[in-house]
Structures are given as structure tokens and as C-alpha cells.
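To begin, one chain is listed below as C-alpha cells, in the form predicted alone.
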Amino acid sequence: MPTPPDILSRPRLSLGLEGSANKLGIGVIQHTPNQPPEILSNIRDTFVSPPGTGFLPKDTAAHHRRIFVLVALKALRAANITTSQIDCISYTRGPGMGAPLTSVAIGARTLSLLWNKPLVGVNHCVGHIEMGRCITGASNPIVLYVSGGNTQVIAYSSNRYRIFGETLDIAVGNCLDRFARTLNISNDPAPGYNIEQLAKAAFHSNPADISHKSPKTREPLLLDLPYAVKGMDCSFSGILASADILASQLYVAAKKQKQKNTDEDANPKFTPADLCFSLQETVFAMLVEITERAMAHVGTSQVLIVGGVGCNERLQEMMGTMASSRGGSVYATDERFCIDNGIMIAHAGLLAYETGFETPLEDATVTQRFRTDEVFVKWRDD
């Protein structure tokens, strides 16, 4: 299906498919001459597993396959608009979860082949970013991607998003999730959203209650972790096992209490809320040294902050702190839009159909490792 040669004439409508990991995100948007994206719709649902646990591929596949359908037709109905009027359909390729990834493939390549649509495969990271410069209005900042399964420092050069940096071993997103696990911490609505919470409570006179109703008189215990710095890139396994260890003794010494097999002053002196502040802060301030360390090295003074971790305030205030130091500027956005979402896929894609290309539909596929640097972004000559 060859590029229509009107389209960057007329309006353009793209559907965007996102299930990489633990959300189902399908969204509509049109692209205008002269004037801004439009979303017209940005439907999401998300796998919910018990406390304690993490979402495991095939559980999060057969939930996207059960509500792919539900999800589609809320988003057209939402952008109001009909299957006629799409000029391509894109989905997420790459990386993510093999099993989700596939599911969400399936469904694309479904809908392709009913209504008669070119298809285009979207990096999942690029996707971020591009979404990101569109609502904040960055023009050439240094990203910093944050989520579950990527951490990297990129900058653009030469039609390329270049990694300057990323993390060796587990993401951070990942290493709050699994910590959130130890501490058997909700996962409703994100448990690196709830770790966030009890941060905050550690500065209340009850740090148990992440409602944050409590008095503001007590100062945090910020505790000593690893902080594995190493050149541009970073580590969070060590980090994440020392915690661990950490929360051990609150477990050992409230089940020896409970069995009135302790004295009171031999427990541990803090409390889950200190573990999560001094967490956060530990790998927070490796992300702003390496963030600030590109900073330097490419001279930019923008720092475009995406992925699920982006919207957590306390990681923006320290990026923001170290930005404006340096005479520059943060720029992140809201929940709709840091966490995974159809609409960055549909955004991207349309970037990227609007140059013509398009993946032919025996080739579209799904890879779990499709790194941010491999695509070439025709879309920019800048």
C-alpha cells in the first residue's frame, strides 16, 4: 500500500496500539498542516497483579487479548471517528514483553487486514520521545528515558537518538517495582507510584499513612546504599539486594515482637517509609549526574524527562534543581502521557508513515530487544 502522495496535504489519522508490558493503551491522532497534533482519543487499561507480585507475560497477554477489542472500539468512539478515515495503523514492535508485545501484533495485523490499512512498527522508546517534544515543546533537549524495563540518557544526532548512557543491569522502574514487591506494597494503580507515596510519608509524624494527613515534623532516616555510578551508565541490582537486606530486619524484628521475643530498643530505627524516601534519593541522584554529566558533554540546557518513572515528582524537583543550576530547564508530563500509552505509538507512527515508510505486514513482527539508537528518524533533518 504505497503512501497516499496527498498526505501531508490533508489531515492524517493514525490508531496507536501499546502493550508492552502491563498496559493495553490504544489511541487516535491527527496530524494537521500548520498546526498541532490533535488527540482525539487516548484509551488505557491496565493488568492489576496482587501485592507481593509481578505481572508475568502470559497472565498480561491473555489480558490484553480479552479487552484488546473493548479498548479499540472505546478509542474510535472517543475520537469519533470511523475506520474509513484512519490513514495507518501503528504498533508498538519493540522492546517490551515478548508475549504482550505479540498479542498487541496480532491484533494490529487483524485490523490492518479488515479495514485495509498500512502498518507501520513503532520503537516503543522512540515513541516516548517523540510524544514528549510534542506536548512539552522541547526542541533538542537530553532525554532522560525512565520506566520498568529501560533506563538510557539519549540525545539526538544525524537522524539518530544517540544512548549516551543507560543502566547495566535492571532498570529503575524495575528496581522500584521489585522493591515495592519486598515490601509487599499494592500495585493498584502502580507500586512505584505507592513507593513514591511512602516516601512522602517519611517526612509525617505517622509514615505509615501515605495519605499524607498527619503532621510534617519528623525528618526522614536517609539510609546508605550503593550508589554505582560508572561513567555514563549506572546500576540499581546492588542497590535493590542492600534494601532488601534492609527490610529483612523490619520483618525479622516485627515477627519477634509479635511473638514478645524482643526488647522495643533493639529493632530497627526506621521504618518503610525511610527505606522507599532513601531509595528514591539514592537512584534519583545517579540519574541527575549522568543526565547532567550529557548535559555538558552535548551543551544543551533542556532536560526532557519520559517513561513511567518521569512522572514522579520527587525525580522531576532534583532534576529540575540540578537544571536550573545550570541555567537550563526540565520539561516532563502527566501520568497520560509519561506512562505507556496508545497515543505515543499512533504519534510516532504517523511521524514516520508520513515519510513513507510503512512495515509490510509479513514483516510485521516483534522483537523484545529493539534499542532506541537503531532507528533512523527521517522525520527530522534538524
Second form
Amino acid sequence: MPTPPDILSRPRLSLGLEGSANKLGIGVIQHTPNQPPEILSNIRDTFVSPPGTGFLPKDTAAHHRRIFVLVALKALRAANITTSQIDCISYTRGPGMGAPLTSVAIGARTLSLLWNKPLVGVNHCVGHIEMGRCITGASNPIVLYVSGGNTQVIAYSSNRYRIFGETLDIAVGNCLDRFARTLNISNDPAPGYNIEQLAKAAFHSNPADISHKSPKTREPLLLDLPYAVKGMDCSFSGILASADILASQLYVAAKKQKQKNTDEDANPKFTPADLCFSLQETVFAMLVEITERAMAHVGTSQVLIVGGVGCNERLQEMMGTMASSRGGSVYATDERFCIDNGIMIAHAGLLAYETGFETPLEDATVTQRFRTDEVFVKWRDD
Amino acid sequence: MEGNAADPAFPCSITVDIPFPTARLASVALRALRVDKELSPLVSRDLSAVAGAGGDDSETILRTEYKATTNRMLRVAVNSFMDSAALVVEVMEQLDVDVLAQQQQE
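How about the form predicted in complex with the partner chain, since we already have the form predicted alone?
To see the whole picture, the full complex is given below, headed by that same chain.
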């Protein structure tokens, strides 16, 4: 059914459902005329796999199915609303992992039919961007979208989020997550977070002193890793392979020590903390470079970082240094919004619904590949 | 799984009937589940709502007919379908309008 013409004169609500990776996020957002959007609830549950492993599609989908009802109930109760107040049900159409996406879409369709509410399929990347804009108030920034599944430099132009540069192979978050597996680092709460903490430990002789307040007692070793920026794009599989090779030297040395076969000179002079530090410094410098290139091209000084890797304080710091050298600033959100969540889907879905957009039930499928620029951003008139 | 002489290309088949309390719920399950296409060309699926064995004509049963080239493909497809159907049933059980309204009264 078409959007009623008077919808913009009253408050609107959307329930958002996100599950493209290992986080199931469900939230309720409210758009009120002449007021900033209000988050009524934002509930998330993360599927964490054991150290040394990644999350596989089948297990992730099983996790989402297992807790879907629980998370949905929490989101509805926290929002304190009735289903009749909801205008539309927004769900992640893609991009992402197939089985997890499908499991959430099935839940979304069932709710749509039970509650008799329209569905809106949302692009996950656009969800991140719109939530970032909403939370930070950045008007027209270059967007760096960096997560476990995506790495894109985006600029808005004529009703589309255009991809200026991107990874040619794997996402930067995927590079970090897979390196966490190599080092057998815990995946709880997220492998990237633990790599960040270990990188901070490279500044301390005592690995236990990683709080900001401890004075830095050590100069971290910046190891030589390949730096792969290719014009506006970048590539991470080579640097991951190099980091893995360096990590294997640590294992060989550790193994030799166990066998009491030590040759002191054969011990590598670096630690896992140095490896994490070096990996972060190198990949983040690459991201700063391609972001700066896009900023110069477009002529803007604002940078908005969205996506799970955007939580990383070192990345924010490096980007901030670059942005202020250009007379600009970096905008970032906290972990409630940079990590995958249902609210961003609800927000982007409601924005689309308010322009008359709706996804018919028969077309309410999912897709693993969904380019950011495929979405017609009708709700912006700039 | 008996061989299906009518379709030699898909010799392995099974029909799964899931009864629902009402025709409305069977219809919701049907419309929610039939949207996704089968991933493999070696598997074919047909969903419909049919009437129960009792005198009542209302279509309260979700009938799923699966055909596949091998038993392994059939098993994988049916197991995956059952997982999805289980989610649909759980959502109906705990998130239907009447269930939520009742909870809010408590």
C-alpha cells in the first residue's frame, strides 16, 4: 500500500532487523516532525566463535534463529510500544553473509504478515552512513566505511552514495580478524578490539599495563609490512600474508624453546604486541591515504568513519591528525552505532518509507552483493 | 525416500505436512517461507496450504513437497527448511499480535 500523504505530519516508528554478520541487532526508532530522531530501543547479541576460528555462515544463522524472538521481545519491551504503532518493518537486504541474512529476513516477513505491516529492505552500508550522519550531525562528509565485511570510501552526490575507493580484495576488518585467528586471540567481544588492546600493549614493557594512564615504557617495533594503496583503492590480502609469515616466526621460536633447543639468536626480536601495532599502523595509514585522496577530489574537510573498525581509537586518532592538517575534523560514533545494529536499519528504512518506498513481500529477499550506489537516496534533496 | 517415476530427473522426494492451529497461521507460514528460492538447481520445492483430514475445509496444513537428484541433497534441503519453519513457528508463538497484547496487559 502506498505511504499515506499525511505521514510526515505525525510521529513515525520503524522496527529494524539486522543480521548480515555475527551480530543480531533489533531496534525501534521514532521520527517526529521537527525533532531529531529518537532511539526507543537498541538491542544486540553477538555470536562469538572460539579463539583461532571465525564465524561460519551456518552456525551464525543458527545463532540468529535461536535468539531472534528473545531479542525482538527485548527491543519491543524496552521501546514500550504496541505493534499497531509501528509504521514499517525494516530489514537488512544485503550485503552480507547469505544464511544469516536469510534467517533474519524470514523473521521479518513473518512479523510483517502477522502484524500486517509493510516491509522495507535496507542496504547495510547505507544504514551505517545514515546512522553516522544522524548521530554526529556531519552534513556532507567523506565517509570511510570500514568493517569486517566492507571497506569503502564514499561521497554523496546526486541522490547516491558513490564509492570513490574500496578494497580490491578483503575488508580491513577481515584482515584484522583473520590475524587475530593467527595469533589465537580471543574473539570476545570482537577480535578487532583485542588486537587494538594488544597493539597498545606494545608501548609497555609489562604486557599487563595497557591502560591509558600507565606511562609508556617501551618503544614499539614498527615491522616492515607491505603497504598496498593502488590509486583510490587498497588491498589487504598481501599484508595479511606477510603478517602471518612474521607470526609463524614467533611460533617456530616458541616451539624451539619448548624443545630446549634454543639458539638465542634465532629468537625473533619482536612480540605479538609489536605485530598488532605494526599491522594497525600500516593498514590505518593506507585508509587515511585513500580517504585524504577522496577529500582532495571532492573538496571537503569532514570525514565520517562508520562500521565496526571505526570504533578503533588509533584509526580515529590518525584520521583526526590528517583531517585537522586540512582544516577539518573527523566524526565517529560509539560502539552502540559503529558496530552492526538494528537501529541503523530502522532509521534508513524509515527514511526510505517516508519517501514512499516499500518492499513487496514477494520481493523481500536478501542478496550477498549489494553495492552502496545501487540505492536511490530519495530522502536527500541536496 | 521412494523413487518418483513421474520425475526421473529428481528421483528422491519427500512431502512434509505441518499442521497449524488456524488457516491464517498456515497462510502466514506459506507466504513467509515461499519467498526464498532454493539455492541448488538439483533441488526443487513446492509449497502450498491444504485442508486437513477432518471435515473442515479450512487450509490449516502447510504442505511442502521436496524433490532432489540425490538423497543427500534432499536431506540437506529439508533440514534447512525445517530450521526456517521452526523460526516461523516460534515467531508466531511469541510475537503474534494477540500474544503481545496479552503480555502487555499482565
